[in-house]
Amino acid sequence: MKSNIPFKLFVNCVLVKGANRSTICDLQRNDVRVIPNDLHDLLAENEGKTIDEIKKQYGNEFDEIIDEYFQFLYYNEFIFFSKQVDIFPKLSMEWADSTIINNCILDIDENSNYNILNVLQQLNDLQCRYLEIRNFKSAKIEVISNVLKFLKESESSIQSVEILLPYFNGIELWIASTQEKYVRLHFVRVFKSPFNKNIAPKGDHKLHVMFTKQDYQNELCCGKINQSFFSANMLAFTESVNFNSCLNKKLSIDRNGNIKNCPSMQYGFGSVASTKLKSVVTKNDFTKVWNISKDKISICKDCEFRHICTDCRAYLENPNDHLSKPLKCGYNPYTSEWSDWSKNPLKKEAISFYNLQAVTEKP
């Protein structure tokens, strides 16, 4: 290291301070490192100075600790040294998307009878790019196949399709044949499978397939906050800084054909059978949840993981407070500890309010 040359954080390495500790989020390499708040403050207050200047600033009392900090930073390529640190611009935290609706969830089960193809036509008018079809209970292969066929044969704006559906005999053959026909299909999650298995994309195919023994009976399965869902990339991070990381530019149709921000939300905006999507998605009542960023949410605003995390406004710790922490999050940013949210006695009232007892009682 060059202790007499000013240091600079790489532009893609962003500091996020929490109540008890902080993170460095490398948005280029999707890498997140937990750091002490003392190191966060040292970097935030002294970027552009030399290590020697920083040591002197602290009266050379903490030289050994400062050396350890900078060895960690330099070894992991979070910082570099330059005599011209002022020429390197700051990373813009702006986020923009030209679409009216960026992503959509369509829920179906054995009783769903709304016109999905009509919904797809309307999504094209909204420039929707990403589609998720969640098939609960018995697999409705004909419906899903018709959706994929429609997207293949039409000039749809949909670029990527994700499917959740239950296991059935012959599903692996169906997936193999579907993969060959429909290039927009990028992810299939098969639940209630007799085995757990991940199949990564091969060759020119983009399809990722996941088999899981877990069971997803309905939309109540949604809203869980888990470290495995963390994503430290530029697009997701900047969107989280400015907007809600789950609901921004999202439209959903629940299994009964009701238009919602999310299928799990209790309130809707009419039925697709009688209401045009375009008449809904421009209304303030529909778009207001898009602006609930993590910096506005109770407890989340104090979390070091807030901008790489997902969010949920459907299930809240306090159902009467739209800025309350997600109910299904078990992380405490004040102690840096994870726990099982479903076992927390302080959440029992909210669990009862949302009728989630069946979900929490499962092993």
Second form
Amino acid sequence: MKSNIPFKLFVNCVLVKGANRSTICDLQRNDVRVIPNDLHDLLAENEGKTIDEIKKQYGNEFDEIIDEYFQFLYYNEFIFFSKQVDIFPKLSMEWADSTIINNCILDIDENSNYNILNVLQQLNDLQCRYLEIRNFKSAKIEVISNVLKFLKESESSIQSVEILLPYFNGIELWIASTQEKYVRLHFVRVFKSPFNKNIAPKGDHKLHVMFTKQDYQNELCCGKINQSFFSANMLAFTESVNFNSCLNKKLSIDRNGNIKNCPSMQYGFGSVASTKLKSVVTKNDFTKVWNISKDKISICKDCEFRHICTDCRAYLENPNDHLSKPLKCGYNPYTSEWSDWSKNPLKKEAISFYNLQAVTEKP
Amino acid sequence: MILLISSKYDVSTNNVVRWLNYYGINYVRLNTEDFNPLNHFSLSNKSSKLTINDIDISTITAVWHRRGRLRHVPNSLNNLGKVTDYLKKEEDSLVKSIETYLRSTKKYIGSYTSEVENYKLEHLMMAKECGLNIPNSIITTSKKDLIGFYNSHSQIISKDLRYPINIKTSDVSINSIGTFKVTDELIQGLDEQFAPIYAQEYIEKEFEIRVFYFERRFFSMGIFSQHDEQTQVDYRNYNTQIPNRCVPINLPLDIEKQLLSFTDKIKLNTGSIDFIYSTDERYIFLEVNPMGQFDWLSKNCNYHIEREIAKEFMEV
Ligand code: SF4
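Could you switch over to the form predicted in complex with the partner chain, since the one displayed so far is the form predicted alone?
After this comes the whole thing, all chains and molecules, with the earlier chain placed first.
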């Protein structure tokens, strides 16, 4: 530590101030530290000064606590000391992406009869890169295999496929043979499994497999906000600063073949059988939710986690307000306390509005 | 139509291609791993014509030469020992001549010739002429002179002049470790005369700077490696556990000016340039990599260099 040389925060360690406390989001090392708002203000107001100057500013009354703060910052490499503070510009918060649609969710169940290969062709025209296929109730492995085969043979823009499906006898064998054939399959989540198991990718295999005893009956299971989904990286953070952290450049087809922002949302944009995806994704009606960034969402905008958090626009605390906080978040940024969202008496009405009782009553 | 020359596996090229698609810019991509038939390169007093892989090059408006070079010797001739060596040498001169030809007729960004003729000493001389600071350097075959240089600096380092060593036979395997510190012990072990050794004063640094240069624009990044033993001499000894801090930097205007005259001098329109910012507050030029990577730099600084490159071809 050099107390007589100006300090500067590394620009990829971004301060985010909340109502009650703040975070340092380390976008390079994917790390998040909660700090008191006092420290946030101290940093925001004094960057470019020396520690000695700051101490003096406070009449040398708080030397000890200032030292403690700076040791924490220096030890974690959030700050550095240099006389050249002026040559380090701010980090650009621009988010840019070369696709028209970046990611897509396709829901299928036993009654789905939309033409999935036709959808894939259209997704290719939209430069879509990530695909998630969700099977509720029964596994449609034939459909999935057809999709993977199509992607392999067509040089599609889709780079990565994720699958959700229920457990069946022999599923492990099926996964093993599928992973051999299709390198674009990156994630398989098996629910209603007799066991919990996590198989991380290794060596040449990029596939991550997760078995869970949980049951995902339908799209109502989506939209939970959980600290384990937080991620502090440049792409996600800058996207969240500018756009919605769930729906931006997303397109979905629900199990009935309706085009939607997300399968859980009420509003649809026509059936995929009769409507071209391209004509939907250029409509302002479709893209306007992309712009709902966390800074516009009530309560979230006061939360210190807002730019590392996911979002949900399908299940809202106040179903009548499209800028309302996600229903399935149990965090209160004014008290800094986490609680179980499904047990919160204030959310009862919204829970029954969305028919979520069945989901919340599960263990 | 834009022509891209690159490796199949180059991530940066794939990213730029996505942006070309986004902007609706037409391109053809030739990969350096493949055999690219040369239909003809014909020259006469009246005209000249070039067709590669059935692409009439006169329809090409600009070239982005990202990596490597094209192969015009059929794969079937790849295993003929000394004959292959000879054919490759001939091929090399052909490829360079084609580059010269294209350069004189169209926008051509990147260069195979610069990549192979990336002579560090020449660049040091040019950088010095442009007013940039360079480290004290010596190339010597004599132990006595090396010791003299060693004794007049607090510490010295050594690196290769052009090619990192990489020799693998049945009984030896020698691999370059990049830049390393020269110790007493190392010098003691040397003979009186040896093959030329390239040594430089070790410069105590505040941070390193990697500059990606593209068509008169600079994208610069500061790399803070000093706290970390593993990367103190050469930041390319990546510490993947805790990556060095990498942040955007604005080079001072006078340094940018000097760099521009330097790139003009060595006829470079794209490449990576390494600097050190020393603890005694000087910007010191180290070296150039004409086909250096920028993916890492673009991501860390959120520069969107891939998009900027694609845009460069929008105007042509
Ligand atoms: S209040 Fe909840 S949903 Fe909103 S940003 Fe904070 S953690 Fe995320």
